[in-house]
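In the form predicted on its own, a lone chain appears below as structure tokens.
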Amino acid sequence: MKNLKIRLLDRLEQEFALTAGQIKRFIKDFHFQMNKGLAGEKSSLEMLPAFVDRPSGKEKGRFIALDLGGTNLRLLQLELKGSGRIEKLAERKFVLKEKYIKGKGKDLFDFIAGCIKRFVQEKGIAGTKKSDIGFTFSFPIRQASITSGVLMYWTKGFCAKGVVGKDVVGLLNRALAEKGLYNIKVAALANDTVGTLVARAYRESECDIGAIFGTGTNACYREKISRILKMKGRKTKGSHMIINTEWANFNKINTTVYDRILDKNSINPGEHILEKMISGMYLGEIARLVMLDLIKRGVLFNSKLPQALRVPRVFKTEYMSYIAADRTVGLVKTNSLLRKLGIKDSCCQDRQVVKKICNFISGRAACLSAASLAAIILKIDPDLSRRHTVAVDGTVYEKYPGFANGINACLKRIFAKKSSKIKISLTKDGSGIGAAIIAAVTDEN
């Protein structure tokens, strides 16, 4: 039995590890899909123009930022003081109830406009003076300009009717007018990754990539307009533009049987393959599927299938994080967690196996994240001849033990000594702050 367990764990470790050859192939395929997306051809990477470049850091003024990306709606009033200095003047969070997330789109935007009205009245922002809003909308949008964007499809459990295929800026501006807020308009629309990049670039001019590693995952980067072939013939300012890759949908990846089961049972089979291997929404479910397999093979929990593990998505990524942080003798904290899940008779070896499973899965997620970032860096700087700052936000990156170190270790594998030219900077709340900065950039233009 002991030899069987060792063999199965060795096999699992190999399945979830990425070899140098696999990483090299991954980057090559990523570049191929990037080029197709930039040319406007069908690709698993949408490569969506954001119609904004990074800021100069000199922008000034007061702006409202609206950040919509999950069950919380966040409003900020910020003052940009130039020289990369930002002062947060006011902040308010509102909870989005399920009736807005899954109901009528008009009700959703009416609620958002109502939150804005309440915010400006409470904070004394209301009046006849014109107020510009930077709107962070963390869903896939196809933009025609900095002040318009059509929702391609909902993600993160949202399914409000009548919004897909519509300009979300138009919907919000209309709702604001209906609330009597004629002096408040959306001046800029951005994805959360774009906001994160812009927020860091306001302080740090070398920032040219933004990435999110949280419930979902995505990245953007600064691209030469001459290489955005689908923009050919359009009038644009400047030489560069930020591109939202929508990398969650990248699908040229080696998957395990567990990934394929998860994908098959998801609400979007065949889509968002990279996200299903990286993001907090899915990592815990992969771990549950691996545990089910090992129980079936007789090497975990005495082959007894706990009732709790029969339920899809019951094993959360936050549980993996808790287990990864457990340094106690006998993994007593892990035992306590498992008992809360109804697994009351695990032995120390069982807990060690569970921890290894979590390490294999999170380790692969970190390595895939690094490979994706490496692909973007090599796209814009093939010889890694200059310094690059990557602005990062998201709970997986910030809170999962060892995840950030795993990304850095894999970047070191890929770039060796040159990896010192890559700096990853945690940029908390970057999406909202970035939206206000983008509104300022737009105002100056």
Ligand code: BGC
Second form
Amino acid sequence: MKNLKIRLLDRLEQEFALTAGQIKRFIKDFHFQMNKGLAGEKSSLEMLPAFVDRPSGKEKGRFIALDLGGTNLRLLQLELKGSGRIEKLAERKFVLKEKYIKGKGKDLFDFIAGCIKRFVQEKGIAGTKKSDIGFTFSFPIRQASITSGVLMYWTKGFCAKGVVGKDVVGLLNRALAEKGLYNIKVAALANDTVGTLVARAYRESECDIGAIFGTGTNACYREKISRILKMKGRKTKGSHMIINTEWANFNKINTTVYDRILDKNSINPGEHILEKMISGMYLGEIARLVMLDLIKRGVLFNSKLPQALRVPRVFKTEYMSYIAADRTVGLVKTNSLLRKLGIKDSCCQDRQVVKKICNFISGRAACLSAASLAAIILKIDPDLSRRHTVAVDGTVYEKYPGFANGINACLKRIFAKKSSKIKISLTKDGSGIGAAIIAAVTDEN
Ligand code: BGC
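Having seen the form predicted on its own, the form predicted together with the ligand:
All chains and molecules follow, beginning with the one already shown.
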């Protein structure tokens, strides 16, 4: 029995580990998909032009930032002071109820406009003066300019009807006008990764990549316009433009049986495969599926399937974080968490197995994240001859113990000593701030 348990855990560890050869292959496939996406061919990487480049850091002015992407909607009033300095003048969070996330799109945008109205009234921003909004929208948007963008599809559990295929700026401007807010207009629309890159680049000019590791995952980077083949013939300013890779959808990856079950039972089978292996929305569910398998094989919880683990998605990624942080002898904190979930009689070995499972899964997520970042870095700078700052935000990166270190360790495996040229900077709340900066860049042009 003991041997069976060890053998099974060893097998699991191997299945969730990435060999050097697999990482190399991953990067090669990633580049292939990037090139196809840039050429406008069918690809699992959409490579969406963001119609903005890095800011100079000198942009000035007062702007409202609207950040929509999770269960909260955030509004900020910011004063950009130039020379990379920003002052937060006001901030307000609103909870986005399920009825807006999953209901009618019209209601969602009416609600957002209502929040903006309350915000400007409460903070005394309302008036006859024109106010520009930088709108961060953390979903895939196909843009034709910085002031418009069509939602390609919803992700992260959103499914408000009547929004896919529509220009979200148009929807918001209309809702604002209906509330009588004629002087408030969306001056810039950006994906959250783009906002994060821009927010960091405002004070650190070496920043050329923005990434999110949270409920969802994605990254953007600064690309030479001459290499964005699908933009050929279009009038553009400057030499570079930020590209939103939408890497969540990358799918040339070795998956385990657990990934395949998760994918099959998801609302978008076959899509967002990388996101399903990296992001906070899914890691807990992979852990639950692995636990179910080990229970069935008789090596966990005495083969008894606890009621709590029968329900899909009950085992949250934040529980994994909590278990990963448990350094107590006998894993007492893990025990109390399991008890809260209704698993009352775990033994110490069970808890160690659960912790191991969490480690394999989060370790693989960190390694895939690093491999994806490495692919982007090598695309921009094949010899890693310059320094690169990656602006990062998201709860998994910020809160999951060992996740950030896991990314760094994997970058070291890939680049050896040269990895010291890559700096990953946590850029909290960057996405909203970034959209306001983009509004300022737009204002200057
Ligand atoms: C979306 C991206 C977004 C990422 C992080 C993904 O599900 O497709 O557009 O940037 O989540 O929020």
